[in-house]
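Take a look at this one chain, the form predicted on its own, written out in structure tokens.
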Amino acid sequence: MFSKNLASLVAITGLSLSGLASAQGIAGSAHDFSGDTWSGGEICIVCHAAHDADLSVAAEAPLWNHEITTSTFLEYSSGTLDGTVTDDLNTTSKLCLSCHDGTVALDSFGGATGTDFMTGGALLSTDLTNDHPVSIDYNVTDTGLFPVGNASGLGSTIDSDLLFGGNVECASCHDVHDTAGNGALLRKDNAGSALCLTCHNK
């Protein structure tokens, strides 16, 4: 009885501690919102809750909080462009938007409509014409990218962590909890486009 309470006090406290790691690399980041008022004072509860959230979106974002975008996006397209692009992007881009395509409130979260909209560079739009395309097919056949692996950044192959479904999503790019602690929530320093060339092979 006595190890089964231990078991369960370790990883209740792993959990814990998680969590604070994620915490902390948030705190101080551009997703900081507890200097607002609208936010209480906390970091997680614009995006998650840990009663009545949202348990739909659960594999792309566990408790989820924020009311998620209905737009219709306008993407990137090229006619060098290997991959297929869709207007219709899924649910993992569709989270990050639901602040960045200005539509929904920054304060639209825990059943209610906010006021405080995205503003400044963050602000992209339902027009993503001008940026890299989401939801999108790594196309693995393409032999301007880098084969799908477990060595990203390597040179030979990418992680295949960085996918969602196969696909490239915003948070291919972005660490929305910072831990790298790169500016522009980067996953990883882009100096010498290092980012870039995770994917890119040219």
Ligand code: HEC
Second form
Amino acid sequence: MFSKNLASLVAITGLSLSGLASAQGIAGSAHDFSGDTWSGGEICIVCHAAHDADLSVAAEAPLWNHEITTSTFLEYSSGTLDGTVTDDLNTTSKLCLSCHDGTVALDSFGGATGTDFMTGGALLSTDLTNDHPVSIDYNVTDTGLFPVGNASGLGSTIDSDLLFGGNVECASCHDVHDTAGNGALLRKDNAGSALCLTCHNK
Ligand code: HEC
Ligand code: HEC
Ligand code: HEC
Ligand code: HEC
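Could the form predicted together with heme C be shown next, to go alongside the form predicted on its own?
Next comes the full complex, and the chain you just saw is listed first.
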């Protein structure tokens, strides 16, 4: 229904689809692997399993089915950082880095060892020194950060759902399932740096 209306809108106005927000949801997103033969045509199975899930990983790893990276990471640091970076990154960010550090194949899931490794711009490597800090605590006494409270009034308080065990992780900024369709799998459209200004009082 929506795509049909969109198609006719494009036909009538000559609008280019590339200027519009991408579709919502994981299907068709960068995390839809159903087109890769090794996925068996499924989406969720590459990361989650309904049974025999891996319980050895972080508590925030729901029914995890993908091989976990064992890399040691170089983490962001600076003279003005107030928070503390957790050394082992043993959190949701490790789930992401299990494909995005390039050491574990995309198709290493369900106990199988794959061969399809990530390349290109989405590959972060194990050197995270030039990336926004993750596995860092959200220091509630830091006046440069908005206090943690309940959702609605973003910009004055931040939703505690953005934090994982009190920390900022990859999933604080990104929605792995692309629920909102904001581009770059972002939780919030970053026009006017709105995503950054959710937490930073600048
Ligand atoms: C590329 C890996 C990946 C794929 C594919 C994926 N997930 Fe997830 N999922 C994650 C990660 C990582 C988390 C934990 C981080 C978070 O909650 O944002 C998660 C969390 C969840 C959660 C618990 C938190 C929440 O958002 O409710 C559910 C439920 C879930 N996924 C369901 C699904 C379903 C259903 C599919 C398939 C349609 C799917 N996922 C596909 C990686 C994935
Ligand atoms: C099963 C492997 C896998 C896991 C786990 C995974 N990703 Fe990805 N991710 C990919 C692949 C493959 C791509 C597409 C790379 C490309 O297009 O070259 C991608 C793309 C992305 C992109 C770019 C999207 C775009 O549209 O440009 C972002 C952002 C991203 N992932 C974030 C995450 C985050 C955050 C997590 C954890 C919460 C995560 N990924 C977990 C495999 C994974
Ligand atoms: C503080 C917010 C924030 C955190 C934390 C964060 N990202 Fe991002 N990420 C972004 C934004 C914003 C973009 C959009 C492009 C840009 O500004 O570089 C992005 C872009 C990306 C891309 C696409 C890069 C490309 O060139 O295709 C990938 C992949 C990605 N992030 C993965 C991750 C992973 C994995 C983690 C955790 C290790 C992570 N991000 C943590 C905000 C964040
Ligand atoms: C979920 C909350 C959150 C979001 C969203 C977020 N940040 Fe951060 N950011 C933090 C926390 C927490 C720190 C660590 C602060 C500290 O300890 O000084 C941090 C650290 C930083 C630092 C390093 C500060 C230093 O002293 O070295 C910069 C720069 C920064 N963020 C910029 C950004 C930008 C740009 C964006 C948007 C792309 C963004 N942040 C989005 C929470 C967030």
